[in-house]
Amino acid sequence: MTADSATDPKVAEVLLPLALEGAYSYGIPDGMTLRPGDFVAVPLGPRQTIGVVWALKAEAGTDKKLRDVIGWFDMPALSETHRKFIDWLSAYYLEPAGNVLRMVLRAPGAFEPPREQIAYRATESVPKRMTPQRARVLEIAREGFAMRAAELAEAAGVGTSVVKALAKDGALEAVALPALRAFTEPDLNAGGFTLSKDQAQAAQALRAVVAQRQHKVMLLDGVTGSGKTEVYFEAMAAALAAGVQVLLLLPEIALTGPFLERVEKRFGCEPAQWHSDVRPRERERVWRGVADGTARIVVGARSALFLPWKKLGLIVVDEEHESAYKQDEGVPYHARDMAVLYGALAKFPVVLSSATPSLETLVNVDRGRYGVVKLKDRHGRPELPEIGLIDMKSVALEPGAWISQPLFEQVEATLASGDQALLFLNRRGYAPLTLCRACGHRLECPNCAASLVEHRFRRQLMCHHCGHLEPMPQACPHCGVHGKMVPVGPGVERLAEEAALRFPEARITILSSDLSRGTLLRDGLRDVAEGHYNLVIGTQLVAKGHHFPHLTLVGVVDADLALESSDPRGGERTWALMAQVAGRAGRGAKPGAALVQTYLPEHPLMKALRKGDRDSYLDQEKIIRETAGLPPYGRLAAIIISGTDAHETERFARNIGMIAPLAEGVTVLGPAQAPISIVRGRHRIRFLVKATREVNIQGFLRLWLKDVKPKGSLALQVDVDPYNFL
């Protein structure tokens, strides 16, 4: 097709990635030739952004004099199904399709020609002169990678300049980085597992649906330590053998360590990565490779999902029921139901995996939406731990304390025979709350109403919300009293400090996000696999898919946190935590228990945790949720309105309700103030919209707001599907 012919298209609607509706229309030079999909320059007010070709017409439809697109890349175009896929996610979600496609365009240095970059690694060398930011700036460099000079300050926390400054000294040499190097072709024998019958069969029918080519979800259902991990991994073999790329979602950045092991081992290469911690230049190379299909094998968090796949045939969900999948900020998308979308447009198969699967995807296989296929065995052994309930109405605790003498018997007698104990509490930093015992002030964050969670190893106090950090006074803010500022409940690091004085011989680690990152985290999870220490004191990250054959008892020191709340999944979310961290027991050659802290013995997730009746329990969850009208038998959106002066807000909020159309099958609760009404200093009011499954709870929404726009401060902002009530 050439520019000068008269059938040609001569106008280019480009979708941007910016909080727009739609697409802008562009001129196409003489000589240029488009199709949709292309990735193009476009000029935009005074700069050029990068955007992709929507698609094509004759003419402009205005005497309007176009802008013309300024260039064109040389690499694959965006698929059509990715592109129906943005259009989609954004009718459901209500969120402009700019904002969408933002979210592909992760890698703007993947529209750069790879070029040749110096880098900095250590050398054996000391500088002449030692400062703190040159020491971490040092410590990173030591961990193996030559990295570039503004990655490795960033790292750091420094500028450029000392990067530069220890070069000069002979502390980092540099090296040059090559062009982006290839992705290895995965090897399907590299090594393969010794399955059980169970597995073997299981595997057989995920193999199954992956021949047929077709769009099927198949939910992989195994009690912890099932192996469930090695039968997927024969699904992505048979995808992989067909050629076609592979996803491996998981739900946080923790797990990619050890599954990257897992799967290099499996599949003889080393897959990509995709997280909010991978480096730059290591971002451009995944993008590129997904883009043009010889990054076979994927393993990411959620936005791995929204990469420039070429021919993508299988993905895979693990930890299906983890909260984690859903955004709640930016686009409030949920990885796991976008994941069966993706698969019913490109019409291929979907796995989700999961112990502990979320109510909605077992109503859908209750309904023959999804198939699935079960492991109800241990692999190597069948016996999962025995679950025990300490009632702490009926057990004395010294003040202070929070282990009780049940517990404490039970983990002393755990590490005198050589094995490891885990005590988990969900609550990270020292003290959920602090008080002045003089006139009962509360440590309150300024932006936000939510108190301050103590970290006392890091002698800060810190919003779990905004991230607000201040240092722990020593007289009260309040009265001005010296010494009289006490903690009031427990979290990790106060645990651990009982643990240390009631287990003085004990090796201890801390397993927390607020602790731990990245490289520090991965070789925390190893050493305690590895048997380096013997009690372990954890939040949930230590619930999510680790192996740890040492470990043989379980202590869950506060299992209601969550049955009280507002959430009207923190029953099921409970359940699947507590199961999540008790099946962490016995995972080796031998058998392991658990033993749940609870004032709620006769609460029926209790009493169906110490029967080990998962079905039973979810069946009374599914009858509470039908009778309410709750998903997955009912819908739901949230509305959150924001702003910086409470009454303008509040009155905003108002005159949004009162144009609130009626509808049947639609209830609209509110507005009320959020259970956290101000968070980053924004008065926070909300909607709670609530649907029967025949409402389209979208047009809904849309007929309510098509006329509203917050002005000033004020922000609205649709969540369909909320899984945050606060």
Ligand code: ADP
The other form holds:
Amino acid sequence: MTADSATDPKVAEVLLPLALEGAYSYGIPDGMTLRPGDFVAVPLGPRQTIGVVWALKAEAGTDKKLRDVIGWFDMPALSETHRKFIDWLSAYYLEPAGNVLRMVLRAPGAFEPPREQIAYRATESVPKRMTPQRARVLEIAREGFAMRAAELAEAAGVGTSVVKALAKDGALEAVALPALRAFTEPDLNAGGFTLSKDQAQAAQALRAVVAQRQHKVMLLDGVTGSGKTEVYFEAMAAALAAGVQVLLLLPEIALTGPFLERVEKRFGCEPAQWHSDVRPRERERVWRGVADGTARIVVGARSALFLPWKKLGLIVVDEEHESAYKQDEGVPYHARDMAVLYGALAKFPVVLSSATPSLETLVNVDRGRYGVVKLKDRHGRPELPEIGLIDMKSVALEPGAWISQPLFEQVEATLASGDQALLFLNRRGYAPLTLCRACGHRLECPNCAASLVEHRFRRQLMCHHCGHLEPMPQACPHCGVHGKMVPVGPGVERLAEEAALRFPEARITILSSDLSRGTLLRDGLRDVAEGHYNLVIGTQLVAKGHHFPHLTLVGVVDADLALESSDPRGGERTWALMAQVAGRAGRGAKPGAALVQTYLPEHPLMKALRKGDRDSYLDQEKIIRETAGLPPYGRLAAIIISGTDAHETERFARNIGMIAPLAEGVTVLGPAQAPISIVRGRHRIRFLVKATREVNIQGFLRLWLKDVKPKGSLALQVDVDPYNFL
Ligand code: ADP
Ligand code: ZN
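Having looked at the form predicted alone, could you now put up the form predicted together with this ligand?
Now the full complex is given, and it begins with the chain already shown.
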């Protein structure tokens, strides 16, 4: 035995993608050399699973015979930064590291040998026998591209047997195609505009930060349409020139074809995409490309953070204020915050871009922790179109009507002048509530403590919490009386019905996530942009960054929805949404206007909205948050206890409440029934932990929950920095 092999590590600590706290020990068989970060196959009970080497040890601590690592995957190891990132995220959110690792392994195909594809191309030789079918195949094959048998057969309108027979005759030859299409290197000067003076300055500031190759967070703050995208493209170009990989994060809903085309034009190559619609084979390609460093630009939704980055050097988070960056199921994490963490661990800059930055980010700018560059509207327009308030307490509405007279008149005038109007209501479906007029019974979800929402187009009742569907009953399920079920309150479908009655000449369309997805949605948005419709009824789907040049009037039907919620960020969200939806108006040649229906015209938010004064509103909001000790001035964590049995769940929650430790600067609120007290048949009870910024809230939670073991149907979920309070 040589001296070297005597000191070779004999044990690998392997993290497995399971809800396990730490890594598991495995023996390293003779002849196998492992490095930390290597992907390995290991036995687990009767199965085999893929894991990542977290550490190597000279010897096992015990005499217990360890099972051996089965095999090693010939692919780049997971970087030390990435492993640190997983450990940090796990500690921050009190989530087993294995659950975080599972998010890294979301491309199963990447662990199978790459499959080659066989394609065919024409040879010089002529087949012994010629038929019209064979001639068609050869004609296409002679165009020069190697094609798979099925593709070639389809193009020629023949069966695949014709292709195979030609290959046997020697008129076609089989060639192996690379299993996965390679990524193209970006061309940094492929596209782009001549930047305005403001843009050029902002771009220069970001480039300077990128050149530092250090951790620094920069906020890019400017109204929609001010040209932020072009500016952060310059930061991306600078990072790409330095040889690193770049991640552009977007809320899933904003990952549209036109946006991707913009990236492609700017960088002269198709960026790698990562989101829920990406097919398995493409996921495999992107995963491998990110791991070996050939995928230089990735445009993705939040989970793209977990791809096995080889040399990530810049993250841009567009629409950084979006709550879609917070994942609530599985591992609850906030992708913007974790992007900043990744940048801090790997020492690279992070750019946050928004027209309505979150208060968290703005306060970080105030404190000097983040830098900021601002863009003014290059058209010299005010930040927002003129916003008028309609005091709904002073207008009379017919029952079942939601469009007030002043709004009606403005819409009519807009349509008459040949322009487009948008009526915005952030509620899907026909009516949020259905009641029986005979007995007062309301239709509820059988699995959740929530009303069923009528979706009239789909002729169904739907639960927006669990997705339960049922047909609209003819008779009241409670009292049996026929024909007395009535809708209460509006959804977009009902608003469209009212609009059709009151604007009989209008060409109306509804844009709502449940009615249009994918290509249907793309077509719908394009039709609106091209002016095929002149009255658009929409949910927040229409608010997100779309460009409708003919739109000059936005009517907000109910601005109070989020303000009245118990969400501490309700005001901030309302501001962002109002600014976004009002900002849809007047993006073309003509100026736009917005009219907002509210029962709270005296609310500071409404007043600031009318003046278009974001900073004064946010200053007030900061004071409110600071006084209440809410984020970003204090810390929050939620604990959600759930179980199928109401009493058992309650008892479990009470017992947990009783062992809450006392700690300075920490207040525990609850246990209290969650606002939606039953979801999917599970009763839900919440605690809210409020702490000052100095408190290590994770330490407090760990101490509190260390001996808590939910049994049977009971479950306990910790949500650090919660964004959802339902
Ligand atoms: P934001 O990201 O702030 O919403 P964009 O970068 O999308 O703004 O710019 C808005 C529109 O203006 C886009 O259609 C974009 O192509 C165009 N644009 C941006 N900068 C320039 C420029 N310097 N010259 C010409 N057009 C530009
Ligand atoms: Zn339900």
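Numbering follows the first chain given and starts at 1. Take the two forms, find the largest set of C-alpha atoms that superpose within 1.5 Å, and that set is the rigid core. Because the structure is predicted, anything quoted here is derived from the model rather than measured.
Comparing the forms between these two forms on their rigid core, the Cα displacement of G330 stays under 2 Å. Once both forms are fitted on their rigid core, the CA atom of V137 lies 2 Å or more apart between these two forms.
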